[in-house]
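Let's start with one chain on its own, the form predicted alone, as structure tokens.
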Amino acid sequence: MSEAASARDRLTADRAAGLGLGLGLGPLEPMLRAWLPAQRWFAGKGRTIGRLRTISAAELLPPGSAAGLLHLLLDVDGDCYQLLLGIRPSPLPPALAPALIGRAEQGPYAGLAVYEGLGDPRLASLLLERLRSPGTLGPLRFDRDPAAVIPEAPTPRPLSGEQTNSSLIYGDSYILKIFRRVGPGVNPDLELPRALAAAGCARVPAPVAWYEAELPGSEPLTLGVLQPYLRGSDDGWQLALHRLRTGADFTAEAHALGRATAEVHSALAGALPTVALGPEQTARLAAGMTARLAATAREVPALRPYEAGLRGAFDALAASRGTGVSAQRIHGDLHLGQTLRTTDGSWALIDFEGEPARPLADRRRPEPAVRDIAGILRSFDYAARSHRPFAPAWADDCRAAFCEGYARTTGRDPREDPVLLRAYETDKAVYEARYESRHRPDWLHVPMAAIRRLSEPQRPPSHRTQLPAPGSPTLHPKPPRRPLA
């Protein structure tokens, strides 16, 4: 018997024995302990893994296959991670060599190579086939929109550059986002686009298929979502940087993006419950912001001189007693990198999972829509400060154009709620300072510039947006005040 045939037999025998995993990982454990901390999507970088155990395991290929695709949910120090591991005779083909996790020296996997399964086009294609044919496999349930037409086996390729998740692009038709860190409950990146599609909002690609895990005593865990791939679209962040480099105007795009964001917010408010914030809820909101500020000041020394001034924004929010403020479902992590300008010139919003570091229950809680607005306004500032020399007029004009576009759709300019907007911009800048201090110290100057500005006493608004009368021409944003260098 050949070595490859013997390895196939061991793989088949292991499947027949129920994968031989139980709560432990057997021969996989040491290699996963070394591999996991190096992954971009792993939240525990820089620390030694303590607890590592299997929550569930399912083989996605039938017995007798030459390779295996092992789906794992792992408990890693209290967090649940999703892995898709390829298992096949060693050595791996050269194209798969970069995906190698390790080779088992003993146990049922002895002599077999274990690798990142998403890097194998044949295994990645299997995921799409499972989504094309809804059903269950062990703890996994695959589902789809019955009206969607999913083509057979388009060539998959990984999407580069992601950090908290992994995505596969199938041909030029669909993109499958695979959530790495998962928890009980419907992920907002499935829940909200489905609600928007049902409401007739075309600003967000509608899910066509998805898969979940059903575990005893737990709500289903959303594991992956398949959506249309907007071929030829421009990433909003990259488009803004290009305009900065070339000295071109971006206010028309910012205005249109404001309108698109307002349309999404309006659709979400109509499709899902909204609540009015009273004094008690507003006080809790401000207290949470104050607590995040205090925690960040302990971690980021550069922020400490501005802590008292920043706290003033949150004190003002608490004193406002929530008058006229409503909370609804929102994007939750909106910035230019979460937007796409499509080939027809319209804007689409993507990635509705919210900030992945926040608990899922928090991400599904209604919040004021101004949180999303503050995220985009801060993103314009980030783009401008990435340009040399700094282009403050570009950022100011884009911020104004976005708010005017938002007001053009909703009838209310976000700048007319200065206390609420300032509190959320401040909270966002504090979050950015903590993130940059931990992950990109060379970028810390960007949120620190905003922190210095936001810590100063608030000035009265300099103007009020004048909305056109019904039937009048669409607003045209003004051009930048001065050319960009």
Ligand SMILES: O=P(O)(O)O[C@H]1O[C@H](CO)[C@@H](O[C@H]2O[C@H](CO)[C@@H](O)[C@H](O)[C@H]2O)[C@H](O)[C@H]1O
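Please supply the corresponding structure for the form predicted in complex with this ligand (the preceding block corresponds to the form predicted alone).
If you are looking for partners or other molecules, they are not here, because only the chain is given.
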């Protein structure tokens, strides 16, 4: 960055510090209190906000006759959230009207409209420009892969649809994910794709630029990651639903996805530390699952009648004494919505953030790879249950094909350790019950169906809706109808 640019950055950062936002949020506070709980990415939905204060404020662009861009990190009842606010003369142009948060009556922005800045192409372009030219602005540090060529000014658009964070797509070439709830320490969604890229694994789009906050006395907080946009790819979840609707087979894709997942797991195990689990660690894993179950049962009344039955899966894991299980860095929240089938027909995995509600330190801990496998197996069940009528055989076939694909690459079929797999599937279904009850109560019935099944005492498999036990004839189902990738 040039000296003039860095002097300008210091100026804007100093101006932001002097905005009167230092302790409280001043005139912005009432409007943000009303606006935050309505955001899809806000984790405290349904709660009245107690503490709301500024952690850092930096003007990426001071407002003048045109839009300004204010970057905020807010402490909302102990959670840290990232906001990018547009500030413009009021009224907003019609295209931006739905993004309005409020009009500042006093303070440095008196008379100006404050709005969600990401939908404003001018501000979205400014953010990309920052990422193209590394440097700092107040607490913000912008960084990039020096080898990457990031084009100038591709047209930005916000990604529409359900999301935990917020993303901007630039000219269908790059996608910038802006993390909303952030914490100290590198986000695994930056850490793991970078490690995979360095290891030569092409199953994950490699980060080309990122930005962080450097706050006194804290590890840097990852705030955003820019990656190549896999244009024309199909989201695995949508693809699966489409196949179900048209009565079409998905086992070839499930098999190829098993292989892709196994490749990513092998690359992660090669690039980052692994740990062999002994009986003590396995018992600790099982205790963690049991504790999560108890906490979820307190929060989700529908789960309570099944709590004792579900605990059986975790007790069995503790009793198994964990021989031969190894833990490694994994995806952490793998489901069909985190997979993309690219235009050349291969699978890519995205969103390595882990389960968004878990503390970052937990999400960065090595875990058995079967946790990801359980996530995908649950996802086939989700897809089959979203279909009317419920299609259990479709899900069973996909589950079997996925495990076979995984085994083809690693030499180990996940179903060979049914106790471990069942414990992780149960843990995932419990997580889903809490996730759905918090975010999509209309979907709660989907994990509840699995919870009912998983809470039943284990019987030898007698029909196709059961996960086949190792050695049973259904372990090696008929070959898929189409050639496998």
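Please read all numbers here as calculations on a predicted model, not as lab measurements. Residue numbers count along the first chain shown, from 1. Basically, rigid core = biggest C-alpha set you can superpose within 1.5 Å across the two forms.
Participant: Once everything's superposed on the core, is residue 32 shifted 2 Å or more at the Cα between these two forms?
Facilitator: The answer is no; the displacement is under 2 Å.
Participant: Indicate whether residue 60 shows a C-alpha shift of 2 Å or more between these two forms, with the rigid core used for the fit.
Facilitator: No; residue 60 is a residue whose C-alpha shifts by less than 2 Å between these two forms when the cores are overlaid.
Participant: Could you check, with the core superposed, whether the Cα atom of residue 438 shifts 2 Å or more between these two forms?
Facilitator: Yes, its C-alpha moves 2 Å or more.
Participant: Report, in Å with one decimal, the C-alpha displacement of residue 298 between these two forms after core superposition.
Facilitator: Rounded to one decimal, the shift is 3.2 Å.
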